[in-house]
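Below sits a lone chain in structure tokens, taken as the form predicted on its own.
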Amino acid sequence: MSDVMEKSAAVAENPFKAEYGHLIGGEWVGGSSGKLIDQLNPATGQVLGRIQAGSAEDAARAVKAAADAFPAWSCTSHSERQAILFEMGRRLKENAGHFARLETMGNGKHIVESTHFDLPMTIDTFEYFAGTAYIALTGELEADEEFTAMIYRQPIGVCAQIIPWNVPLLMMAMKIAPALACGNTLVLKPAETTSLSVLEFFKMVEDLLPPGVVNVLTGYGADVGEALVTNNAVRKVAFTGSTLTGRKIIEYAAKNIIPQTLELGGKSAQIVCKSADIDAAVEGVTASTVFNKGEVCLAGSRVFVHEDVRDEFVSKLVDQIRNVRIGDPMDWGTQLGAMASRAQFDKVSSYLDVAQEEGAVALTGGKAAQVEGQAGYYIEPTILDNVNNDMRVAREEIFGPVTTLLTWKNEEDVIRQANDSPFGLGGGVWSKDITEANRLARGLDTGCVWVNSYYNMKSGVPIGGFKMSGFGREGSREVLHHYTICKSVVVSTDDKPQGIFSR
């Protein structure tokens, strides 16, 4: 990606179209409501384009298109599906600079992050799942002298997929790539605030897929979510987003009793041991605080520091956080961009007020940031001290650049505190003692634990939660079972009657 900066700089000031339709049955069509939703650049407030405000009628059209396309698509060869997914990744790689810019303009994350995390991870997701097309439908055989049982895996059918606004392109790839590799058709609903980069991606690849295999429905979740998930042609729903919305998805899915995979909220713990490399731990916690403005479900926003190294750790952390460069997301020197929307800015600001009310102390940050020449939604990176595990700021997902500090003395105590949370998505352990690190990692009730790193995400490693963080796994071969259904065909190899009715 050595040419990314040059390609990004070459894109016009506003590269988006004035208006986008739904993608239904291979065509870009208007919505039945006739209403549009503005897509804003959260750093400047500029209207970048408008999308359709979808309706229940639009959802029904999209599901029908997917259902009509399923019989033929489900019978395509492994090699055909693999080639399409690989070509999606290849085109994205060829246009990586352009799409990094689109992601930054639509979400407010800084361009370095879009360039060196979002786009490579998205490309890698397509390439990884292209490789799984040959194993997605692999079955098993069981046999003895009386029978042979063939255990098939088949595509599950039409999938409803709903993605969040924090990493639109990556979330899109993590949903559609395994579904397509398994031979399913789908209706994808991107977030109503950050749809543009996803829509531009499908404009780029629309020639690769038969009509109706992928349908993209835009709009507010309240208007289309229930109609989409409860449609009796939908056989599976995959959702990433808030725990509150996840509960509604479960209720909708219960109507037709369809399976769900849900990746929901988090309030992940990072444990800093007295044997830790303090500088590495400080860097990791800083990254967790400011990466994507803290708008990450896996953020390690509860940091438990051993009392013996607390003073050194806190001093270095506060110094590093204070030096984070807040600014224009399109500036390559920026390290923290704008919150993705006014709603998210207001939510994080309200939690900073809650922190004061609860008696927490902001060692640095704690308020909105003023950025010269920018009218957007900026929050200072914030470290909260004097926090206990019962406070709202330690229990509820803030989804912003806010990290809380807590202290621990012994392993039993810190594992108890770390697990005393309704969530269980991610976690981190900082220790030079591998035995200690392993004990702590195994003791955490969470789906993913990073040791001596954070956000060390690798293809093929499952991501998913415990408890109220949801269920199911993504990013690995395990997700293939979520997009297939098991069928057993038992063939008798004994040609004599069984004698059930003999006297």
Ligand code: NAI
The other form holds:
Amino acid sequence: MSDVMEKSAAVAENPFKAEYGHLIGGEWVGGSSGKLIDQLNPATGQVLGRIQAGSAEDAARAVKAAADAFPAWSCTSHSERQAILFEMGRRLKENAGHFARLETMGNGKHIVESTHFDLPMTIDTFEYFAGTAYIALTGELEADEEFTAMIYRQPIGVCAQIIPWNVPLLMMAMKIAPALACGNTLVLKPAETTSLSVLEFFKMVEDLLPPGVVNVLTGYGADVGEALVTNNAVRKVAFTGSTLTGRKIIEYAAKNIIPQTLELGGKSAQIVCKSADIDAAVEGVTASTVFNKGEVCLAGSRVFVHEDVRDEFVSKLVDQIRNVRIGDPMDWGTQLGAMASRAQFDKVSSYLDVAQEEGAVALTGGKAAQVEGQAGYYIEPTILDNVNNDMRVAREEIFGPVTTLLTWKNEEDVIRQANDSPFGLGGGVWSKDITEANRLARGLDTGCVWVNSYYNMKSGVPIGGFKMSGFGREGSREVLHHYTICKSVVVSTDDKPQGIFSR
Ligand code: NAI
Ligand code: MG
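Can I have the other form now, the form predicted in complex with this ligand, not the form predicted on its own?
Entire complex below, previous chain first.
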């Protein structure tokens, strides 16, 4: 597939600028390296624009701007911060169609998805965290006859936030909205392949924030990550991406002992029971295979089907997957777009080879797809059968439209197998038996289980991992604790000396 991008494709009208700077201290500035990174439309190979390849020096500048902005910003009122977050959401709503197109052009996800999932969720995230601006710094009181302790939650300081390329706008919102609601300043580093929609968002809202409150540093993680996270002024790091990079983030964070929230890989199980609504389960498994081309940390990519319903489930699933329309992401009829980058296309392709070597059988797909008039990185939606839970395709995160099928009959055994994974991020249970569904959901070692639905994402519901999927919870009130630090002020309400030495 080496020539996949070389074929010419129809060049769509390009809404982006030729070159973008970093956003540092309220200014759009060039990087010290003078090097730029091409941003490609992965469906066509078209260069959409160029971003700065950031350096350690740029990272230091961005952190300095955030640190300078912190004292004033951390003293703003709840209502001021709330109004800004609402306004970010409002502007995004007003321009939702435009931003959906930007997201599709930069990432390859189809336009129906960016319009009906990414944009609404991103807007909702701003609105939800706008709502939390009033409670983010709510403390507690402890008291008895001798003391009153005021337990404050205060902004933690400068945050380093590093996001991936699979849902760029939503990831941006999930990181910056809670941090800002709590009164922090930050440096955001979008992924080197998909920075444009995020940069366009900050162009749209740059007048809303005092200079330096949000700084956007672009470039390769390897060039800026360590300098950013180990900077003495950075008090917290939040990262979403691979487990491999997550481990490096922990090492960087060890230097100044700063807290981390890490949302890493997954290999989530979906358990289809005998009592399941089979059509609903088939739809859910199709969605989790195809949604965002499978480039989702929460993908339910290990499907355990009860042996009694296996034949019906598999035949309906294969039928539905075969009818998935692969094509131009900008086409409203498309259901599966292009992989986000060459690197991801190559990674998924190599796992399809691994599947074959391991003896898995592709009931559908199993290879790259050619799309008429498109040059990009397309993979056919793939259901792998003849898989056991020890195979690499069942243990490692593929991050593509590839789902492995396994069969079960014993409840204890399926829970054991589902939990026999280094990861624990998402999960699904398909059952109409409420007690069975409850036992299975409670039995899974994972941060989030959906019952009789999948990707049923709601603001306010914590998302985060067990085991190597990371730690910390986002998308909910719990994240406010990660972006605040606790301080206790203990006031004596006793007239007498404390009596430690005078007893
Ligand atoms: P990655 O973890 O390397 O990249 C994610 C972000 O981390 C990007 O912004 C990148 O520039 C940054 N980064 C990379 N190295 C860094 C470093 N040393 N210090 C600081 N930041 C650094 O993920 P990659 O390589 O793009 O994808 C590889 C695999 O990771 C995927 O195939 C998928 O399995 C998994 N992944 C999981 C995601 C999730 O949502 N949990 C998102 C993206 C990737
Ligand atoms: Mg990487």
